[in-house]
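Quick heads-up: it's one chain on its own, the form predicted on its own, in structure tokens.
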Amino acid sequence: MNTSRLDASHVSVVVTLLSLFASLAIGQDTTWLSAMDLTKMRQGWGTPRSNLSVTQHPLSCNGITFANGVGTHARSFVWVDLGGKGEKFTAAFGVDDGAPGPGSIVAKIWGDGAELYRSPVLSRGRMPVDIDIDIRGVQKLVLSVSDGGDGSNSDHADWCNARFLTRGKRPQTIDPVEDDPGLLTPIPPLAPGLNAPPVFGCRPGHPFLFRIPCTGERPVTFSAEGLPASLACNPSTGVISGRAPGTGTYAITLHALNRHGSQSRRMVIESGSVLALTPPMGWNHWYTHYGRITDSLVRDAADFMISSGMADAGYQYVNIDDCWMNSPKNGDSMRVGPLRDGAGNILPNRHFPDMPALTAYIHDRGLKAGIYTSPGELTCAGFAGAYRHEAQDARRFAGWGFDFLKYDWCSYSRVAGADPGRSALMTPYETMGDLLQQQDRDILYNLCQYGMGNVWEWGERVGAQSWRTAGDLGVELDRFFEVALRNAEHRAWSKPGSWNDPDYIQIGYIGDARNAGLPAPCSMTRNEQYAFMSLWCLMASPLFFSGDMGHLDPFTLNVLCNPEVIAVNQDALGQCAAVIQCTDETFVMVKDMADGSKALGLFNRGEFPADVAAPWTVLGLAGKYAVRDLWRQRNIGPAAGEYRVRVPRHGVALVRLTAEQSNPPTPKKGALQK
């Protein structure tokens, strides 16, 4: 045979023979890394493919085409339990030759918590690079595939011939090792915790509904000293309500009382134009129940909103998303029907019989209700959206007695063309958004157009108080790591009644946002779970779970309402962290608080645990602060020069620092004021 007529792809085969060969004639036995249980891999995009890409071709890169691996797409990692009976592994690794664009990926491997290995970025078209890494005494070994920094956009990983070479023991795939943290947040006490925002924003004259959110054992007395003439509060419900009283500053003092104890607490009402002084908090349907949303999961919702104890940690909205209204063609026969009446008025379906009772009925409890649509003449989903009825349906959603809505761009495409500009992008919003302020009644508006146009530089002149910044997180739930530090570079444009909003908290119990699947446990683990509660408190990201509120277990109860996680999203001035000392694999944010102490969040999203620290040279900070334990709520002890700390695999370490009073004066200039 003429060796030199043979092309890459033939090569590639010879290669791999000869290397079975070599290691069959010294005794060792191969285990391709495509013959393994890839279900244990986990990664950002689609599905790990046993010898084709993750599109599902032939595996090619640079030319060559390779008969045998794995095509997988960053962020993706693999555990490999070796049980230290491994001699060697290797690959060819680069970036598909079927990527739609030029990707750039970073491979990186570990054994028992050292790198083993680093990879150069490398991008389509590049020679993928050989891999022959000893991994004799590992125990425990992590493939994993990095997103070269740039984003995951066209990252289609090739973990080409693949395998492991061991002796007396085959390799398996395993599911990530990491200690359970258990139940961070302490069981609240008996008596009365008032868990009030500090300042609550409404405009004069229009209906006034706080539910105060409290903890402790039922009952409870409630008052409120200073209230406003146009405001009552409902000693045994903790309802506030009445009518917003004109333009000012109204502080008041709200009491509880049980037989356990007593609490006050202060807090201020802001009546004039700005809405959502801190972050609006509550739950959204559409992660759980997609097309399947009823008027009867809505006001299960609501029940449930109270009986768990969120509200009472301060969630206070239940938000419909789409599939309420008609559609002109559904799965579901209930959902079909004409999209508006003889007169324009827009029609929910028949699931949905009676909107206004469905608002009271969340109105009774103290709580507000949400709706949404869409700018074009369909929404997401295909049911009827607002175009050209936008001032109709404004007044429908007030007239129903609706407090929230979301504005999702959908199929407005199809009216502002392919590639819109700021202008375009921005004029159905502001349609709406003015719409919404003639109205006789405080409804607050979230636009849902993924970052468009850089919508945090102008969401607020069109009148919103809080906009999406990315795609939707459900598609890409193992890299909201990477989707928080995103939307942490827009913190300039983070301001009370103005707020970045990265999507919906999502754990518990969901659906697979891939197919809107039924519900069943998040993949995530626990350590992930705070660690992703943590960021949207940091960044004072909007807080709507997303999850199924008929299985509110008590570790999710656990992450959602542990009332000093939660005060740091709610701090009255309305900072997102900074992000600092930043690497591959750990992160540190900071943000200021309102009284003078700062939070600090340490993450590694790392595979292995990792020491993290927070020098003050960073932070800007001098002499001795107390550190107190936010998930557990317990003080650590005073740190001075550092907080320095072992965060798990991909978890957090949440503190909150406050000068001691013989600290000198805070340097005026530090890393965090640039």
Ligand code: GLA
Given for the second form:
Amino acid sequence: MNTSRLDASHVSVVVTLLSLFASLAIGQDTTWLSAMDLTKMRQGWGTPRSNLSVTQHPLSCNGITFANGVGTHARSFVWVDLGGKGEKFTAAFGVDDGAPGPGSIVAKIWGDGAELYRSPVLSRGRMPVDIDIDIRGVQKLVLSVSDGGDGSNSDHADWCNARFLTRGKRPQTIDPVEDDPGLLTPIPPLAPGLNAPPVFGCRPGHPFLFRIPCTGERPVTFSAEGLPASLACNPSTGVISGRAPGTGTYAITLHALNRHGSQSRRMVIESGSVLALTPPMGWNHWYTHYGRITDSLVRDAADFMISSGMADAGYQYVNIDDCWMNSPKNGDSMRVGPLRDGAGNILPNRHFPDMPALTAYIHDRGLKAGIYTSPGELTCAGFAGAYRHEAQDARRFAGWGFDFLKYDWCSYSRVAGADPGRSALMTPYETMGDLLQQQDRDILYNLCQYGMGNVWEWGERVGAQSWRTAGDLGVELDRFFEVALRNAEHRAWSKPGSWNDPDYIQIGYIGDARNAGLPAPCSMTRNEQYAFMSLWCLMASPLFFSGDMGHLDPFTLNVLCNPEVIAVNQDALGQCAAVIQCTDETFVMVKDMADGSKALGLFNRGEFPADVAAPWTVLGLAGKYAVRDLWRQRNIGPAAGEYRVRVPRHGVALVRLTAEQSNPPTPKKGALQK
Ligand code: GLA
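Form predicted on its own done, so how does the form predicted in complex with the named molecule look?
In what comes next, the whole complex appears, and the chain from above leads the way.
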């Protein structure tokens, strides 16, 4: 038995009891953090635990066990309402001995926005630090754990014996307090507003379908000047269809006219080998419907994409994820049945009675349809995969009329073995990539294998247009800033036709894999949702909303449908923004745009509004720049030397910097000249 451990934990119990008696004697209340409502605590991984570590073991730092406290994981924060009645906060703080690696964490405590305490960087095996701070007069206190500047792996943090001494009022954990940004995107004008991407890729001779995205009061009359003879534009729907022309670059001009005005915009059709010249945009069912998806929910999604105005902002793909096939075993008997017919053709389950009719329904609206499978025998949710039927399935998907395939690794590990090398990782994706290229339609190819083998380095080589760079964001949503910063590290592989995919946009109402399917508002605050969308646009990520199309409230649409923000995502250069400054609390991202301007995102991960600056020296700029606030679609005057702005808690300022006439920048190589 380890006697020194025993001694130390006994000492900690005795100290706790003594201080309790002392506070009782002088009329103070003691409130343990462990006894407070921990559902208000947010953290980067796992769930906060009362009197246990985040992995549910007794709290233990450097061999000392603690009976009382809270186990959490960086980045973590909780707001506490003291109402000015606090006296003291005391705790011992350190990395839990159960952390799988050394970890590195910093505790920070703020009172009404002022920093009251900051620990040194702590790691596993170091003595916990004793915290004893004066909290008199503080209204709102924040306890936070940051990641020590090196990401949050193994950052299991323990607030041991954490307690508040107060007089006259018990402290309470509360939701974070932040200014409501309101609805930032202005209502689109009644006159037409064309939102087509600058460039659109297709393969010669294949079916061509493109619905011109355009806001404005209907009816709108559309036309497309300079269209190759194999294409025609429907004047009332704005859907361009036909066969893709022969290899070449076709500069067309789109026109839209209604009773309030008219607008024209250039778009280039590149008929050749490269698809998705700008990041694909659409909807995917996963984070709302999970294993409950049906034909009618997909049709509804297509209808909502039109009626909500999302299609007018550029959203185009309506994608089915897992669970459309049969499974050997499922709680829903309609999803259980033969996996294939006698000829080996994959069979949809009874919730999908007629796949060609479903894609036709989507195509009739000028939209495109996506489907999902796995190279393994079974998909991640246990449904029939494509293993040993790849060619047949690729033909089937094309025959049914699909325009997009997500190919999800799932059970393929059983084929590839426990630790496959790069070529084994590539094999199934190469096979399907080749097969898709043999079909007589354009099918975008999305790799989903969670970033294994640095997929960004070879995704394009196997014929894909996008690849997930990490695991499911669903379980990491609370750390979307960190996920984005990691995704942006692969920026060198972002270019037209090749996109890093950090997973879907989970804003608005999202579903729950476990409950009956009732979608609920996502856990992110409004500022966080604006920050999320800004990150995905700056990183040129595929823009797939995965929230509930049936619950598109004005705020969600406001975040999803700002044409000036989306234009950052759809820029012809295809660059992923670079992180140019990153502190524990704030960071700046900059993206070169095809017209020579720069899109700039200034982010604040901290708990209080912060000033964030982007100096010209760091941006490589000189002279004066016009600044446009993209969310508010408002010019905010010229800046020289730097751009500085106050950014809300967990929020963003997204601006575009354009050189004033006196100092024109050189357009970047590869930029499409207007
Ligand atoms: C994996 C993928 C998700 C989703 C599910 C479906 O987890 O990463 O995006 O497709 O499978 O089972």
